[in-house]
Amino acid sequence: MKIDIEKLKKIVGANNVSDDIADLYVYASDASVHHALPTAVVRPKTIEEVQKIMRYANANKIPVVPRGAGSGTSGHTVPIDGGIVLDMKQMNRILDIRPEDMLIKVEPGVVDDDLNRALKPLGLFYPPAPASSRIATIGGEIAANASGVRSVKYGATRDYVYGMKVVLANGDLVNLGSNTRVHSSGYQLERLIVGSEGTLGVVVEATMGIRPLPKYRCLAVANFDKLQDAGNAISDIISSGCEPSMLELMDKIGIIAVNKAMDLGLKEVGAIILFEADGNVKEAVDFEIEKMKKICKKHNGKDIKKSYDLVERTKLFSGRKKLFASLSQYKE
């Protein structure tokens, strides 16, 4: 596939275009098993640059694959047949934080954890953080409709997208959605873009909802000798009326993998369940945790530990957070 590299350099600058084989190899995969080389990598910094790139690509029938951090596991940032990989990480500004409206405006390259660090002093947070939140970008999360460990209570990315600016294949810029949580007139095209994995346009700005940071958070861990018992406990928790802010399972393969990769010393049982409750009233959080503990015990859960302490909670959760990367260490 023929691409005019010099033309692209005029749009974004020489340092932001590459067809070097070493760079192409880096951008040829994400966290999935898929691998295919692009023809060029382009790193825009502004909406106008994205528009110019898309106009050039559209006129010359060159495929474009938008990319955030490449931490997704579905292959949606991997090209199918060459073309341009559009690296959006330089568009990484938090444009506006409006506590009074409980919304933010961000560029697609904003990293999830960076966003939550900016929100924390205001007593706010953006809930749908995936396990890869240390590197994952908001644009990539929109493309994949990412849902993190707290989605069981707080929902997925789609539930927080109010509006967005999108550059279409022909370079046109469109404004979709609104600045409010609910809008009842017209097509909700912004929801169509979420989960479309870059096939309908390039998200260049997003208006997102945020939530108050809960005052209390308690995380508990239960061991199960049998995977089936752990599964039954999860089903029972969900149907009991409990509202866990996190409900995660690690099977024996995952436990062995994180022990090998991180030396955590976890018991290599059939499964581990991590369950969390949060809220602004400690008694209510205690009630939820105790109710879930009883359900776990009913299904043969044992060695149950719980903690409100941030350091301890981080330690308890560390294995699950790094589970995917740790699986590379697993051998039968």
Given for the second form:
Protein chains: 2
Amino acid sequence: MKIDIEKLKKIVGANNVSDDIADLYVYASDASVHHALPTAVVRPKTIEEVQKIMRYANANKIPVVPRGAGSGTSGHTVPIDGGIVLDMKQMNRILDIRPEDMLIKVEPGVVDDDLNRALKPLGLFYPPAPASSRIATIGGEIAANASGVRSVKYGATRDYVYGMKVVLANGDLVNLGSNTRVHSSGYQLERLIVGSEGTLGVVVEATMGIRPLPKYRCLAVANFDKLQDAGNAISDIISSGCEPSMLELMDKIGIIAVNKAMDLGLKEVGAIILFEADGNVKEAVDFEIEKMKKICKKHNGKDIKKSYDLVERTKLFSGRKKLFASLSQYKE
Amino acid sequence: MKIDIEKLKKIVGANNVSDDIADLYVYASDASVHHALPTAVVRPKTIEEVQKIMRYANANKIPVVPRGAGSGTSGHTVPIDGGIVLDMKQMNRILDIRPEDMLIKVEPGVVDDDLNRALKPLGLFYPPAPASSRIATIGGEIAANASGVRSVKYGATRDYVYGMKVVLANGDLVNLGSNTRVHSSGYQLERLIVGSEGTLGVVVEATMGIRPLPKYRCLAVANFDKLQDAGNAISDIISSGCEPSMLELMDKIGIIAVNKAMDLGLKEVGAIILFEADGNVKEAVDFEIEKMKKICKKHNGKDIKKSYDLVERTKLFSGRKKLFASLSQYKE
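Switch from the form predicted alone to the form predicted in complex with a further copy of the same chain and print that structure.
What follows is the whole complex; the chain from before opens it.
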């Protein structure tokens, strides 16, 4: 594919374009099993630059694949037909935080954990965090409709999108949705963009919902000899009207993989369930945790541990956090 | 407009088609200010009937406007170009309730309050209820992206849609989304349908999220001499990380209108705020209510009353519940 590198350098600056093979390899894969070399990598810093790149690519029939951290597992950042990979990580400003509306406005390259670090001192958080939140960008999470361990209570990315600026394939900039939480006029195209994996346009700005950070979080783990029992416990927890802020299952292969990769010394039982409750009142968090503990016990759950302490919780959770990476290097 | 009434009668039965002027008048308006007579009213009972009607209308270029209860305020059920009004109220079966997945499957004509009456004994509820929930149908709520007083905590209709069967203009039946809560493949067309006011197709089945019904609800009201103070209290409540399950403001005109229409004897102050908290643990509900009371007082709120009792809560809320109807008959 013929790409005019000099033209792209004029748009974004010489440092922000590369067709060096070493650079291209970096952008050839993500956390999926797919792999394909782009023809060039371009790193825009402004909406106008994105528009100019898209206009050039459109006029010359060059495919463009937007990319955040490349931590997605569905392969949506892999340039299967070559062309331009648009690295959005430099557009990483938090433009606005409006606690009175529980809304933020961000550029797509903002990293999830950075966003939550900025929100924490204000007693706020952005809930959908996937396991890769340390590197995942909000733009990538929108593209993938990312969800995470707290989505069982707080929902996925799609539940947090209210407004968006999107650059279309022809370079046009469109405003979708609104800057408010309540709006019902027109088609909700902003939610159509969620999960569209960059195929409908390049998200260059997003207005997203946030939530008050709960004061207490209590995490518990339960071991099960039988996977079936653990599955039944989960069904029972949900149908009993519990409101876990996390409810995760690790099966035996997962446990063994994590032990091998991290030497955690987890008991290699049939399955582990991790369950969390959160809230501003300890009695209410206790109530939820005790209710879920009881259900686990009913389904032969054992060795149940719980903790409110951040360090202890992080330790209890470390196996689940590294599950995906551990499985990728697991051999029987 | 020429419509073959006999043909429609063959599809849905003679009792389910009308071009009688008295019937047409009933379908000429909704809760909006708009008004237009349809050419015929058709009441299907099955998906196949809807498909046949759409095929006939499409072949003959006859506009079709789907309609639930006609309680919408945006005029989306008014047939501005005449044609067929498709009354969906006979397709009113609750097809499935799955507490273990917190999902239900319903036909579009199910009335919101009927759905919640079916869910209540199971300890569940469908939260987005608009003020018209006594008559509003789920299909109409999807068409309008309806929200209600509890949307401040629980979100609008769009946050509850997971899967859908839709009959397109040409009569084709399409499955959108999924029967599960977690799905990220393909475009999320099911959420594009939400708020599209019947313009993209006829929703004939929907898989919707539900929530556990909280054990306690506490409603409080506060009077304010100045509207500005009430507005500031609301901003402060939201930005302080409170989680009201309802947060409504009535201004002076609203209060006077309700008093005139219902003789409620509300104090005709500058504004009233109604705020509610809910949860399974009374301490937590109390905590939220007391936090919001304190904020109201800080902004000169007074005469604060609160109640956990359903009868008392219904009384406190009756003014707000009838606000829309009262305003419609209000004269200065």
